[in-house]
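So this first bit is one chain, no partners, the form predicted alone, shown in structure tokens.
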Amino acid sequence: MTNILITGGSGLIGRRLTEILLERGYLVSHLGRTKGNGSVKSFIWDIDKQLVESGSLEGIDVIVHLAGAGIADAPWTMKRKREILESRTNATRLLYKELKKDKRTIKAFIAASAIGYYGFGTQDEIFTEETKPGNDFLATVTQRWEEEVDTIESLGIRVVKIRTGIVLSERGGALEEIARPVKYYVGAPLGTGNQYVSWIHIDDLCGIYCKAIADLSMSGAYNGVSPTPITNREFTKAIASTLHRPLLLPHIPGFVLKLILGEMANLVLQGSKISADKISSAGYTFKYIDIRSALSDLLEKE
């Protein structure tokens, strides 16, 4: 029976992945800043002090590394930017140090990454795993993050990096924030509305993680996105249709969002079209390819 340790297990992805892994018969434990609620065994680490609770890696076959401060949880002050970066690099560096002491039974290290690695693209540009990285803040963070993850491969451990797109879930995250104004009849496309949204249903993302755990041929980077990216305008219209709400307002001008969000406005005003060909070629079959089927599953659960 495969024993999985998840960092960031209390987050949006970690909670759902834990449920799915348990359903599939895996043993699961969590490593985080505080003890969990008892649903799975949990251990504590202190990333700032570079300390990990004794026994946390004992008997573990696979580490799924999801830990990191939320990109859109707070304004991008200099302090927050540093926290976003260091919560990822320092956490990964701590795991490397622990594994270097004693790899124990670890066979694979499956790490979260982000499509922010590529930066932002034009309407016709399609990013694959072979595309060179961008040079904006998030691209720089993601490159530094992946560089730390790659050090673990030097220990002879299989490493997979999942470059995740916009995760759609009924439990919060981006979909909740985008759907809320639509529900109250104040939803509208953002900026031009032409920027691409490379999205993925949370169950498909967790399915990719499950495949990465079980498929020994997988290594390196894979884009964790649906094969059908859509524009912000199409995304907003699909949410309105699913919720049976009209879109009454015109586009929200980009300068308004920049005044409110500052640099963080780029997250919604710019986009990128990301290819899912590599993970599809690896044998993963998506459950939710069409945005309307994904939204119907998630929004109609409420």
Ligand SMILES: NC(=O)c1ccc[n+]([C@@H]2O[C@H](COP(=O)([O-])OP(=O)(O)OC[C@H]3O[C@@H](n4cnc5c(N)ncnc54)[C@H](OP(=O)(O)O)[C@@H]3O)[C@@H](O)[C@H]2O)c1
The other form holds:
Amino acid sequence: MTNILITGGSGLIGRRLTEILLERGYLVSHLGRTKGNGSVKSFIWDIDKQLVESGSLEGIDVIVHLAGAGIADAPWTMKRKREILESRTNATRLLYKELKKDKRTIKAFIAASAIGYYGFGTQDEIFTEETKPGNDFLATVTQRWEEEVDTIESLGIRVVKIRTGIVLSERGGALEEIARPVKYYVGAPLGTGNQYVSWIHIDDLCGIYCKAIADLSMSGAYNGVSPTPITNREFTKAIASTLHRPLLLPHIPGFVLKLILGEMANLVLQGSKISADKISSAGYTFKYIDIRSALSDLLEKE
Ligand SMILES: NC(=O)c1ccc[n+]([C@@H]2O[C@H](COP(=O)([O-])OP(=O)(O)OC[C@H]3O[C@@H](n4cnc5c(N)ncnc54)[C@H](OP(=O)(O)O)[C@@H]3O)[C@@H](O)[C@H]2O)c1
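With the form predicted alone in hand, show me what the form predicted together with the ligand looks like.
So here's everything in the complex, that chain up top.
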């Protein structure tokens, strides 16, 4: 039986991935900053002190590395920016150090990454895994994070990086934030509304993780996005239509969002059109290609 250890397994993606892996017959344990709720075996680590609870890597075949401070959970002060970066780089370095001492039974290391790697694009640009990285804050964080992840390959472990788009889930994350104003009749496209949203249904993302675990031919970076990016305006309209709400406001001006969110406003005012060709060619079949079917599945569950 394949034994999987998930770091940050208590988060949005980790919880759903755990359910799916258990359903598929995998053994799952978590590595986090605190003990879990008992649903699966859990171990703790102290990233600042570079300590991992003993036994956490014993018998593990694959590590799925999701841990990292939430990108949009708090204002981007200097301190928070450092936490966003170091929670990823230091955590990965800690795992590298542990595996360098003894790589044990571990054969694959599947790490989260983000489409933020590419920076933001114009309307016509399509970013593939070959595209050069961007140079804004998130692009820099993502490159530094991936560089740490790549060191694990030197230990003879298969490494896969999933450059994740905007994950749509009924249990929180971006969709909840975007759908809330629409639900209360104050939703509207953000800024020009023309910026691209490269989204993915959480079950497809977890499907890609499952494939990366099982498919020994996968290595390197793969974009984790649906094949159908849409504009922020189309996305907002699709949410409104799924929730049966009118869109009464024409749009929320960019400068208002910049006043409220500062630099973080770029997360919603700018976008990027990301290609899913590589993961599709690797043989992954998406369950949700059409935004309306994804939203119906997620928003009509409530
Ligand atoms: N959701 C998305 O739309 C999206 C998009 C692109 C990339 N990603 C990436 O995918 C990964 C998982 O995403 P997610 O949505 O599941 O994130 P999440 O819900 O924020 O969960 C991340 C987990 O990381 C751990 N964590 C939080 N702060 C930490 C810190 N300061 N130091 C170390 N660990 C910390 C927590 O687990 P413990 O409390 O158990 O330690 C948390 O549950 C993240 O690295 C994220 O950047 C997500």
